[in-house]
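Encoded as structure tokens, the following chain is the form predicted on its own, with no partner shown.
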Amino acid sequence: MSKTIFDRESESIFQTYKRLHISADRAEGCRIFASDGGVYLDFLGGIAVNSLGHSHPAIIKAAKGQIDKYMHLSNFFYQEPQVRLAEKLKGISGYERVFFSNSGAESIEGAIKLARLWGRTHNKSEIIAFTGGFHGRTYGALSIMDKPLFKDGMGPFLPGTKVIKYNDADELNANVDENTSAIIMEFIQGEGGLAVADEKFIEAIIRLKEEYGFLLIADEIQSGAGRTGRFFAFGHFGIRPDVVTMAKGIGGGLPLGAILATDKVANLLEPGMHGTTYGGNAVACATGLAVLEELENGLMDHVNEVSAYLNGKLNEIKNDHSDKVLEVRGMGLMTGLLLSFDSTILRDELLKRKIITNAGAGNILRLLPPLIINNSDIDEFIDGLGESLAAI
């Protein structure tokens, strides 16, 4: 008798991942088929990944035609797609550099080194994160964390690091002095519950900027490129980061990141001091910019209007079972439900009337669908939903 692709993957593949019992034939739009034949409404979206859902047009499209020229050449040399998406990022960020990297990790790798660069010329030294962040999954990243499964065992991490509450301004004005080089921040948080910066703690943020100087580097590796309604989740918030990372849905589908900055900082890093082999591949940098002009022609104006009737229809969902739904977080296409229970037991459920989603922080079901879904994705979402929390 032939082992299954599940037998077959426990024995070959680092158990590192907590799999759905789902094993993936083919994907299209807000669809994964899977080779039993079930069909399953995706509102994971590959994690934030799949901006544009699965086997979009303009993203096949790109692929295959920058796939026809050439794959990869490696950063010696002058690439068209790199340049275009450059510009493209420059002209809807306002930033002046663009540094592409394979992923969110590596975007976060090297702001941090930007910050020691930046902290060496200007006799700083203390990088701060904050509880519930999450950044990646290397070392820089790791030491700007707080999560124990994440981290135990594997330290000593990074010195000159530090990790204090978030959205308590109390303890932001305690911490941060003029050793501080930079302040690294979800205004989002995605592993983190949620949970969203308050009015009070981004004051304190911006004038304890002006008084120290420090870089604020935002982190959008996951609430970036629209997923919020905005292109960054810091536009909601009249703030103006110094540094942005970025990754996930920027590639639509295709590992890509990028670190975006002003010249004063980008500059620092001169010829030889950071690279990376495969950063701002062709194929991946040709999907990027196909998920950008997306972005332009009309899919913000969708993503607010879809995330409004979400939205609307979660808080009938928790007002119809407030005492398993205790609130609707986030923002956008980056939504939730706080539970008053395990998480898995609602995503497992779920997954029981083929509806994917994401189990997050004990008690955060966690929402990231595909930008593209319409009001009929979210009504069969919804129903499968009440039918879910009525059978717990």
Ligand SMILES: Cc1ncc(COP(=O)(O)O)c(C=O)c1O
Contents of the next structure:
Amino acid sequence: MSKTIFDRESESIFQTYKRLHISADRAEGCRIFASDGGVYLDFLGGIAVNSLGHSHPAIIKAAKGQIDKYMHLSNFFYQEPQVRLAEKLKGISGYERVFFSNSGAESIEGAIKLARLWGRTHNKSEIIAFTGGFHGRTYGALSIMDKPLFKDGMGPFLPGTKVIKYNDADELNANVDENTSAIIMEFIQGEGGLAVADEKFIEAIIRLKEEYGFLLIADEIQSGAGRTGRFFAFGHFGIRPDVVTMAKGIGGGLPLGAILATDKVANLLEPGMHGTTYGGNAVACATGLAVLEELENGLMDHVNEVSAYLNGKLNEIKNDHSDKVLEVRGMGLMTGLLLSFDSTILRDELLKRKIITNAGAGNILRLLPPLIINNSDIDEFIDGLGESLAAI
Ligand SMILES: Cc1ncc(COP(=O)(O)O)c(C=O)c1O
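Any chance you could show the form predicted in complex with the named molecule after that form predicted on its own?
Let us now look at the entire complex, which starts with that chain.
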């Protein structure tokens, strides 16, 4: 008998991922069709990547249209999709310059370089980040994270970095000073259990920034591109970071990242000081444009409508299962449940009912559905969730 894909994978690929036992065949909208005939409701969205769901006609049209012209030329060339996407991002965000990368971690690396250059020109050397943050798997990113699983045995990490307690204004006051070159943070922590920045913490950051003049870098890699109901999660907080890192949802399924910054900060990088072969790939930029156009043409309003509906239903579930569901967390379609038990148990119970979710850190069941999800998908999810909780 021929080997299954599960065996073949385990014999041929680095064993770094804990995969779901699903062999995907194709996907459409919010559904993933498995090779064994199973049809799954997708509340993971490729980990916040498939903002328009799967096989969205606008994404396919944009990708095919660009593939017919050219796929890759390199950054030696002026390329219309890249410049158009940059202009669109500028228009939506108000930032003045965009650097395109391929992934979240790569955007973070570029932002760390900006922090270092800012430090050099302002006589500052320390980058501060927060517990529970997730910024990627490269050395710069790991250096501003605290989770032992991701770091143990891999040091030494970047000097001049410090990870302090999230949402603790006293810790901020004790650690931020004239030597702080940058603070890097998620306004809602994705991997870190959907913790949302609190008011006192943000107030302290605003005050300290005024006093010491460090760069504020927002990691919007998971929370950006409309996921929380605003284009950026920081848009809920009345604060304006100097630098924003993006990836995931902005490409709509193709690898695309971006760093957004003011002129003053972006110009710290002079020609030749930073670059990437694939960053700003023409096909990825074309799909990125399709995502932004959908967001402008009603998708953002849709996110706010459906996320309010989902939130209401999740709160009903919490009331019905108050022994198991302790809290509904998150913002917009970056949401989830704090459970009184290991969230992998609920994730697996949902999987039996052909619903895909994510078991996050600290007993969190994390939900990152495609932004195009509708109320009937949500009803189906909530039915499965209620049944799963009752079965546990
Ligand atoms: C907030 C945040 N930053 C950075 C990253 C790293 O992105 P990538 O996996 O594309 O390198 C992630 C990925 O989950 C993320 O959620």
